[in-house]
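Only one chain comes next, encoded as structure tokens, the form predicted alone.
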Amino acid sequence: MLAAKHFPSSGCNSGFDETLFQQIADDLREKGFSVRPAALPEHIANALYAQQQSLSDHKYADAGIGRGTNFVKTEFVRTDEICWITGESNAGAQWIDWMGQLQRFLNQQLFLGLFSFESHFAHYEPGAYYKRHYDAFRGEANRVLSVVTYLNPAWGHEEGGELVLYRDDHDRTGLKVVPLFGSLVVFLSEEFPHEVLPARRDRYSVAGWFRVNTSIGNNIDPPR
């Protein structure tokens, strides 16, 4: 999936698990996706949790596809709920901060030139779903990775509300990922379709993207 270019730890990020983050990019230079339960840490997965608990239902608006003047809400494809995370509640920086340390990493251990994170809350309603899609378009440069992290206590296999990552478009089996809190699903987001399967309950999770920098001008990628 990628080069394998590997590179010695300078030894100066010593705020997060060096030993997962290099996980994390084993897993993306081999098989181009990485699956790591229980990755989150707790701390930082419990103040998602709460904040996501916390908010109101005027502060969710319906998903949509595409962006700028090519949003389109479209019930066919997707029946969840997103709120933007900015950064200013406490849990929303520790995540930022959390992410932008992955960054850094990824960018050192695999040159993929990762330069801007946003991400979402997404609630699932019992029976809501996502279909099968593509984060990122081939030849857009725009979304390079995915990642999608799970704020569910107690979830049962039962339940329901599995991502099913699939290894191309012909793939109709795909890897079922149980939504569980803290896990953590990186992959490269112009390689694999995927979809969110209806759950039993409310479902919620994090999903965000990391950009390369497609700036032209004072036109600022991605928009402000």
Given for the second form:
Amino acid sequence: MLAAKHFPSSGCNSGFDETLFQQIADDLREKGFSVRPAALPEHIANALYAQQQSLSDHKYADAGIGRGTNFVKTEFVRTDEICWITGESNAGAQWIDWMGQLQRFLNQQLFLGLFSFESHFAHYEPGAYYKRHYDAFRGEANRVLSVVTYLNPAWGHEEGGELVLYRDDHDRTGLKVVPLFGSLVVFLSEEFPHEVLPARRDRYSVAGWFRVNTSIGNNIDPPR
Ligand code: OGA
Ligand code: MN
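Return the structure block for the form predicted in complex with N-oxalylglycine; the form predicted alone was the one displayed.
After this comes the whole thing, all chains and molecules, with the earlier chain placed first.
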């Protein structure tokens, strides 16, 4: 019923979409990012959508920037609200499992050394935004690869809310991605500044990051 067309699975390799993963790997190799419409498998998209809809407002927290004691809320930068995804829910577990398959595939193909994955639901109320930013900074890089997918059935192109992906610091035009149900965007976290434009209706996304291991000694790097 929801407008989620997905790639046919590759037959014997159940639940593992080799064609799609290969396309993402090729895109990343060639240009550092990948935009794949209707890529999220329908059963995962529907499960995430249902869970997202059932999240009551108090499960969401105002988003901020930075981690741990560096965390600050700032309306200058972003006005969305977020809820971290754990494997406790069925939907969360399916999503994390699928991302784990992508992680293994990309590690084999591109030697990225992806080590862990963290992700959250995000809700942008009408008018909410996330100004131009990087998901990771050179040097302190542990977020290597960013992933975003969308849970907005029947999103109209006139409703705004595009993700704008910029090639570099000088690019003022960027590539606009409409937050269509099940579209998947993957990009190198340090390479692409990006922003979320305000929308006319509530906008739901899942944003995630693959990280490399930056643990020192027995001090395991906290996931967030
Ligand atoms: C983010 C982000 C993009 C989107 O959460 O860091 O850039 O389209 N999200 O929701
Ligand atoms: Mn971002």
